[in-house]
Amino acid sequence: MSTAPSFRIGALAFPSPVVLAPLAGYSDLPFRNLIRDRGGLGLAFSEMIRPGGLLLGREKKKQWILATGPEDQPLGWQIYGKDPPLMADAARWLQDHGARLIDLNMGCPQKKISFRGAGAGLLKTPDLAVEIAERVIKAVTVPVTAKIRLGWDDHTLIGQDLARRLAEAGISALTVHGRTAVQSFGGQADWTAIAAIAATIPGIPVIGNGDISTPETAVMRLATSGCAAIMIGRGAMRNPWLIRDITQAIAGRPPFPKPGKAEILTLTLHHFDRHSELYGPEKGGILFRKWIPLYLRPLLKMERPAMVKLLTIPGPRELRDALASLPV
């Protein structure tokens, strides 16, 4: 029976070249395990992690974003900031405690960090950003890799050029989004920037992101942009089997059935549960209605009325109560 092809950041092997993103408030423990059930993931990687916040926040939000078990495996520690010495103490913090992959953030466009010279704000200071890669290298022994996007505008394509310097600087990948940060996420990843890009660090793994939302696509990317693996992010919060489908479709094996409505809701229900457990009864029913539209407008066609009745019930127990009672 044929397999999905693996792939390696330095001395770590990854069963499949599948990956899920760092996703701000969403890529936590409970929906990284409800995508691991599902099978077909190679590596997942943690939310976003403030430096400031991992060694001097509130214990319990740490807790929250920390949480992880034997069974979250493998799985890449991302943080963030523009505190080179900062930056490079939260990843020694981080491998003090566990971790066996750091990434360094360099990508995130959302105006709060990037405007502020983080995450993607770090693509109009180069220098600074090579500086920040160096650091944290230098500070542990794990693997360091980075998440970029092509350039702040479009009159700022740096992508291939800081590629090349974060692989000199001793990066172990580079994950490449194909766009800009000012597109954020609009209009079309380019992924003959993409292709370019891993052309020009032929000795370093890219991962390529952006717009996979099927499994033909992945196979198609993966197979025409010379990368080691693709990352799939807003596709898998809207449809969880999706990164299992993929990795079956690159390994060349038959699809598996769509799920049905009673699938879907056994999951939807199972995810709730999960961030009870984490968060508590109070707090976790709180967060998880975010996750209501993801998985019920697209996948049970709910109309937006019956939706908003649901996303307005006021205590946990009544929220899993109608969602466990939603006729399938």
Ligand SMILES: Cc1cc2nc3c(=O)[nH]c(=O)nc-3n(C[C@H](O)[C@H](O)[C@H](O)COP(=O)(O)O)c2cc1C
Second form
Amino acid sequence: MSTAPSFRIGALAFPSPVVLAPLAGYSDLPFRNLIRDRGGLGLAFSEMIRPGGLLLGREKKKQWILATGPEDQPLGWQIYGKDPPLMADAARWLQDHGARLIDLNMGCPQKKISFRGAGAGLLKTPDLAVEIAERVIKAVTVPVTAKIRLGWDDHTLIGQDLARRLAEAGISALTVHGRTAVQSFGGQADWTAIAAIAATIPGIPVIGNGDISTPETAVMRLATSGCAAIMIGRGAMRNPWLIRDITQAIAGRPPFPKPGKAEILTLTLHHFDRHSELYGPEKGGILFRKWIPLYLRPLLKMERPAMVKLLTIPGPRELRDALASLPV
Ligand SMILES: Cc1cc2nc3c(=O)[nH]c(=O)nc-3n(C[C@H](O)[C@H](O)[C@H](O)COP(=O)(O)O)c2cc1C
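The block above covers the form predicted alone; next, return the form predicted in complex with the named molecule.
And the full complex, kicking off with our chain again.
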């Protein structure tokens, strides 16, 4: 039986070249473990974390965003910001609290982040991006990685140049989402541009990212981009079996049977319960609503009014009961 090729970042070795993306509001402990339980995952990333709140203990969401466990490995912790000393302090704090890999967000296009110079805003200030990488790398002993986009917009495609400079600064791997910041999620990820960046820094593993939602696409992207690994975001949010299925295909093994309706509903309820455990029954129930259309809309082909009715059930217990009694 063949196996998927492993990939490495520094001294860390991962069993599969398939990576779960950092997903603010989604890639929390319950979801990471849900994906891990299905199998085939090489590495997962946390949601992006704001260093100020982390270090000052003011982040209300802190206990949730930092939640992890022994089973939740391999895991990279992602931080965002534009202040090099603060980013370095945050990375050291995370390392002191068990982090084995630190990732620097240089790609978030959200206005409240990028317009203030952090996330993808750093694509407009590459000197600062490199300074952050240098300061963080100096502050910790664990590998430091960065996640970028192709540039701020079509006129400032600095991806290759920034990749080379970040590699010189000492990053251990680079994730490239094949869009510009201005594109946000529009258009299609440009995998030719991702491949060009991978070719620019041959000594550094590049994780290619963007629009992979089937095992066939994943196999093709890995084979043709020169990337050491591929990262999956929205595809895994809609289909938590996708990463398992991709690893299976990369290894050349026969596909698993497609999960049936009952299996999808069981997974939804399991995720609901893990969510409630972490966030508490009240908040967990409210926060879980965002997952319901992702998992169940394609399954149930539910009309909008029926979905709205489900999503507006007030109590968590009642919501769970309604989910459990869906006709599948
Ligand atoms: C809901 C959501 C939250 C995201 N949060 C983050 C984040 O915290 N950090 C980050 O670097 N990228 C974040 N991204 C971008 C993803 O990591 C990924 O680069 C993007 O979704 C493209 O990959 P995909 O086509 O496989 O979804 C987020 C994307 C989505 C849809």
